[in-house]
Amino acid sequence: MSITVTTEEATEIAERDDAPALELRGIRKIYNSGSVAFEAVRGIDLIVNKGDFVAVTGASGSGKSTLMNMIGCLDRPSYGLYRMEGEEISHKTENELAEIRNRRIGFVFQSYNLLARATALENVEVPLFYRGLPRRKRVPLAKAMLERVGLGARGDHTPAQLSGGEQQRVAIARALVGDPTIVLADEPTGNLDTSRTEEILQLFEALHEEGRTIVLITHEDEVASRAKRSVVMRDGLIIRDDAQ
């Protein structure tokens, strides 16, 4: 018996290999709060291919966020068609969303958001617990994503006793280390001053030289010179993009 493979199947498999790792048409985010509908997002098309070192900029307000979010599958999009490396993911279910988020999304907030009365090791274990990971797999994997952002001796640290770069840092190793197909960064150096910045650009950097995807938002200019690939949006729509 020949194993036969249908083209339906064939073209799946060649989208899956070279598709790019993001793909959105017509995107829109409306909210809806009270008797207002807000259209936060109003039609966004973006391809992101492998490798890419994107910066995101705008105003306050223009819709990063809100397109940041339904790229890391944290919120859903009202319309539009959302494809990660080929895989539709706009019907997905809740479950799937979280295996999505757990094993292909590595997300860096402006908040830092590390658990407070973990430590940095317990922090970037999150991810693999829920990816059901014993304890005894977690923790080297955890310290090594630790050494690799420079914090090799500060695991046993909680957040409280750790500088913002250093939060931020621990942020970045708890994304990188589930081996995400794409790293999502929103206003990472928001809060940090510039030597700081400095520190977590040159670890991007690195990670883009690696050949992570990455796509990063920032309102800072100089944060977004250092990217390969500069996006720029105005009151929920793409206004300018380098790739065009």
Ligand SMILES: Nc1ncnc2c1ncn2[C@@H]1O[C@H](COP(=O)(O)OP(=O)(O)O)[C@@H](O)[C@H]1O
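Let's compare: the form predicted in complex with this ligand is above, so bring in the form predicted on its own.
Here we give the lone chain, stripped of any partners or molecules.
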């Protein structure tokens, strides 16, 4: 059976293929508490191209976590334009944002955010479960991704039976299992010792070599130096971007 693609659809596909992974223009985020307004992000312009490995750094309160939440569709900008692969994101409904998070963004958190009573395999299956994939299809994909992060033999272990580095690798497998457009990692090595940090950074470097788009939030200069591009924030602004 052949599938006919209209000229308009073909143009949209081509534009999406050529568009940056992320494009932010004039992004601001204002939080209101009674009569007091606090501007956490104060007019950010940022382009992340497909295949970039970007570290966003800055002191506590610099706005980097707020920026990450907006990139990850966990929060909305107060003002500005946000496009993902050329598609306007800023005005999506909550259901549409949830769909984007599930299908196009892979999250890796400092605290792993694994389900305590589920096995490593079951944790990796979670994004596929929310997509409605039956278990017979979820399991092979989750097993393959655990193999990819070096944990093929640990699939039946719960988080309590895994080291911190192993838990973070499970979290990375969960982030990747749905083949997302972008991987967002928020302080992914913050709870790890030096040797485990090195393991995770080597894994991110390998993912970058495969063409993955990665945005990593960190306050550690040593971690940021492993990315291919560094963006530094202060007081809600980008004060340095190695790409510019």
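Small disclaimer: the values here were computed from a predicted structure and weren't measured. We call the rigid core the largest set of C-alpha positions that still match within 1.5 Å between the two forms. Residue numbers count along the first chain shown, from 1.
Asks: Core aligned, does the CA of Gly34 move at least 2 Å between the two forms?
Replies: Yes, its C-alpha moves 2 Å or more.
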